[in-house]
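Just the one chain here, the form predicted on its own, laid out as structure tokens.
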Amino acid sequence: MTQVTLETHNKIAAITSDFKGKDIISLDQFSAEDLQTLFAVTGKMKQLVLNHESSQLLAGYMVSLLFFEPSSRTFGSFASAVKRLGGQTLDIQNPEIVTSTSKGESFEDTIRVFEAYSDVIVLRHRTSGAAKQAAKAAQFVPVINAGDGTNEHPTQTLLDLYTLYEQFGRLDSLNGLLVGDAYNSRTIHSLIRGLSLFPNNTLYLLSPVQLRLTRGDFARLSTQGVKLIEISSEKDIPRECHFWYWTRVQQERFASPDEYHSAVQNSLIVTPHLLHDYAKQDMILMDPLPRVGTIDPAVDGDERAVYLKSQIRNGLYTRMALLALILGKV
């Protein structure tokens, strides 16, 4: 079996111009080596923090996040890992109310005019596709995808990739449990493309019917390295998962409440129970978040619940890791 490690935290890859002045926009752009400079970098990051550093990285640099999309933990850690850096931002939530938007600027002005002001630009866009088409119009600043419809969230894959291989030590040879919203997870759909850099990876998939992959995304995703074997209830759950990632169905995507509350009867939640019987004792439980129908309080204090302890803590280190290194300041 090959196994694909990658470098200690205390070693630095030698940093090259990969990532300087880029967009990042979908985890198809990402190699292995790139996570390894990247999670070398995260981890130098985690220990500032942890040891109430300060720093004044990003001194003098400004970040606009611009949320047309509401959001707790990207953009709170957004705008934590930007400050912890001694960086500023322009937060901009609701950009089609308070700004110009509403007065029928098109999106790609708004986008020239915030790129006037700062010298990266995070975005969230309800609409598939928006931050390619951000990153097209803005000439001279990066683009960050935040999160794009129903498309991808690389930076959630990011630090959900740097939580399994804190864990593990490697991202290859892992069997893992997706369930829920696989038709519209930003989130399942970027983490598939993610584990598909290393090989050996397996992943079911689990999802009530009309919340799968659709078939054209089952077949694609499929040939990119990884396997993917979807199952029909939580009976099917291979015991051998390194670890399950739980995500909830999302209201915002359905066209009628009673469309949504159809999926919802169908949705599976993570009880003391269900670990019990179908979880080893040294997998994980993750979940982006927001935990809505996805996961009991009661399994909060679990050992292996990760969710609201490393994984949403992660999220921080990868953004001032990743900021730093798209700014090339490391």
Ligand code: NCD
Second form
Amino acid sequence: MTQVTLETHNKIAAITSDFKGKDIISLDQFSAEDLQTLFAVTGKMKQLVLNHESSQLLAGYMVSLLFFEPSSRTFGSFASAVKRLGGQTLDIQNPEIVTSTSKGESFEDTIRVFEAYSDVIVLRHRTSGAAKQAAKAAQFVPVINAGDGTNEHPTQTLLDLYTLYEQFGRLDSLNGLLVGDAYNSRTIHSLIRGLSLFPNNTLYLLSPVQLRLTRGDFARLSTQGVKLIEISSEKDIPRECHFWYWTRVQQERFASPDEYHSAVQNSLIVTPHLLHDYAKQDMILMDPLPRVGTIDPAVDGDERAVYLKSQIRNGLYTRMALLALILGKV
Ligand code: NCD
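Any chance you could show the form predicted in complex with the named molecule after that form predicted on its own?
Next comes the full complex, and the chain you just saw is listed first.
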């Protein structure tokens, strides 16, 4: 649990204004202090939910959920977050079919329409850079990036970092293993940036060759503060990892089914055996989900498996906290 000290409370007062009215586009925009603020509020939101307290913090506020790509957790947790805080949502899934986008209206105009009806726009889009483009188009309300193509997924990283923080009480001096589709996975791209905000973190990357980070991304992200080490087999997984973060191969990003199948064939799945052989006892196993070819269900009962438990739930608490901060309500 996040310990909220008096000192942290004072920091909230000081830093809260940094969130108010801000677009949330990339992990690069945060400082370590911002995350402390967010986590202190997240801890309070968690208590509110666990105690079934009703809240009117966002009463009178409307949040547009514009999801151009499918989503279960991000959409569901944002909708739940707004409603648990007494606000309302305008739910637009598949905007390219159900809005005037289908008649040829531009993306910018679509954003301007929904900013007229709401106080925040939460946007998921298949195009990298779409959130930034939307933030430019929206003049009056903040835009939250709920995943833009293969680029970033900042709110996923906020919940991932909160999950690590709850477990280890810190976000520095951690060793992590990131497995799967590093090439396409926006959750990996944001998590590397997030862990770069804290000192002494090392991330081991294990992917089939065709799914490694691009050489440009590897070089760029290596300069951000985190130590990145690519490994090529499970035999290289260091025992001292504090967490494993498994990601699916992103089928929808491949040009052809053949390319996808050859990538999947070379992918590694977590089994009880793999955990036994390579993981230590006090690590945690994470997955942003959906679980597609990532983790054998036989692992679900292992106490280190947090993906179906705290990791999902933390998405609700962190998004409640983020909305409350952005709208200047805490
Ligand atoms: C992720 C996403 O959409 O990028 N899902 C999520 O939001 N939890 C991961 C994925 O789709 O593989």
